[in-house]
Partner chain sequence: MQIYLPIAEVSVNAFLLLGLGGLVGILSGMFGVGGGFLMTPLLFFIGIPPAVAVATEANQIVASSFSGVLAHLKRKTVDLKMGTVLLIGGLIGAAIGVQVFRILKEMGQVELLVKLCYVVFLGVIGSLMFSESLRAIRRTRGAHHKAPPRRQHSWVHGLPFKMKFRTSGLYISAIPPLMVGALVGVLAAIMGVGGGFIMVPAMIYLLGMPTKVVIGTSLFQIIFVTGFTTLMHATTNYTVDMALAVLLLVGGVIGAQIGTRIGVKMKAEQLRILLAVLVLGVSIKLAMDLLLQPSELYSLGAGGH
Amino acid sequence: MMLRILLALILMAAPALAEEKVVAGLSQDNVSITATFDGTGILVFGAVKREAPAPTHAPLHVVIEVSGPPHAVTVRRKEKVLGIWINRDTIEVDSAPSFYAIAATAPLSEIVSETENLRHKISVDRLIRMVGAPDHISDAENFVEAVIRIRRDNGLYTDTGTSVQLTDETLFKTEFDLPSNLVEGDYSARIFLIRGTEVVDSFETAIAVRKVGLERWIYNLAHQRPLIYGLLSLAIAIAAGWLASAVFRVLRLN
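Where the form is predicted in complex with its partner chain, the structure of this chain alone:
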């Protein structure tokens, strides 16, 4: 009995000896969207913690990604019908991140196996989830590619390539740009330690992106008191129209 427990303890401890752990932090874990918000930078940094000397069989790689709250997206494709380009095929993508940025120490395809990528949902095409496409659409993957392409063109999906700096297989850091068309929500930053195409350890932390001040007030009023908000908008419009008219009348008299 004692022997068995001892054996179990040794078996459990054995991988722990070779284990590498990641500790990380962010330069800011909440982003405030003010009226003059024009994007911001976020620094992700950290270190690799290990009890034993670093394994030497394969080099260590670090992958860092930041992703925004996922939403469902409707993707439509235009087709030429009777000489006019109109929306025909439509696919509902069940979940796609509203923002995605990735950086690594080397190109992703070279450092991580496809199974590990799938398991940990590292690259953006693995994060996008589509349960089923309608039967008459045979090329559903083109719709997923379109989501990635359009969002990349809008600056919402970015790949900063090999911008992660890793020093002595221990210290790492990289910087992400959060664009000005950022949407409110809970963002997450994930860090993967990879050795020999396998994920050794990962770490996840949240970034809260929130509207503050006037932005918050207008947003809340619009959603909680829509009638008052609508009337207020009209009152501003009427007042501005009257004011401009009055100012021009005074200018003309002089």
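Now that you have shown the form predicted in complex with its partner chain, what about the form predicted on its own?
A single chain, with no partners or molecules, comes next.
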């Protein structure tokens, strides 16, 4: 009995383990795509909430990721046959984010384990999903790498490295540049607290990217009334051609 009482007193005297939670926000959660839209920036900021002193067994790291709506992608590999480039192999990637950007307080490979990366799908290669590949294709991973490489070259996949600023293991912030060629849809911003290569907490919020004004009207017309859109496009092309011809005739007479 005395042993139980002594053990209870020791536990009561021991310092409480700090439960760390993310409290975060964005500088904007709505992005409007207009005719003059040439990209924008989003500031992600926040703090780590604790009710006890921070653990000291390992440093705290923060990973922040912004990703766009996922879509299926068809990837083709070309080969040169008799001097002509032709499509030889094709793989359907079931899901790949249309946009992806990541920033952290340290290189991702150094601060998070592969198990945690796979569980939370933090890196872009874990976000891309490909259920299966044809039996005759033995290097399906090369097609996933091709998607990443092409979209990185187009500015849609970016890694800003160690750009997250963390102050006193409490306050953090970073900024992402969203390019002009964004796909319309619901984007997500995810924040991970990592200590000892394990994710101790995460936070997710949405960013709405929408076309507005004339762009919205044209987009809706093309998808909801394709026949009217086609006839209108044809009429505009004919009118533009006639106007250009008339201007040319006037210039020749002068």
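In this text, the rigid core denotes the largest set of C-alpha atoms whose superposition between the two forms falls within 1.5 Å. A quick note: this is a predicted structure, and the numbers were derived from the prediction, not measured. Positions refer to the first chain, counted from 1.
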Check your understanding: With both forms fit on the core, is the shift of the CA atom of Phe37 between these two forms 2 Å or larger?
Key -> no
Point to revise | Flag for Phe203, CA shift 2 Å or larger between these two forms after aligning core | key: no
Point to revise | Angstrom shift of the Cα atom of Ala244 between these two forms (superposition on rigid core) | key: 3.8
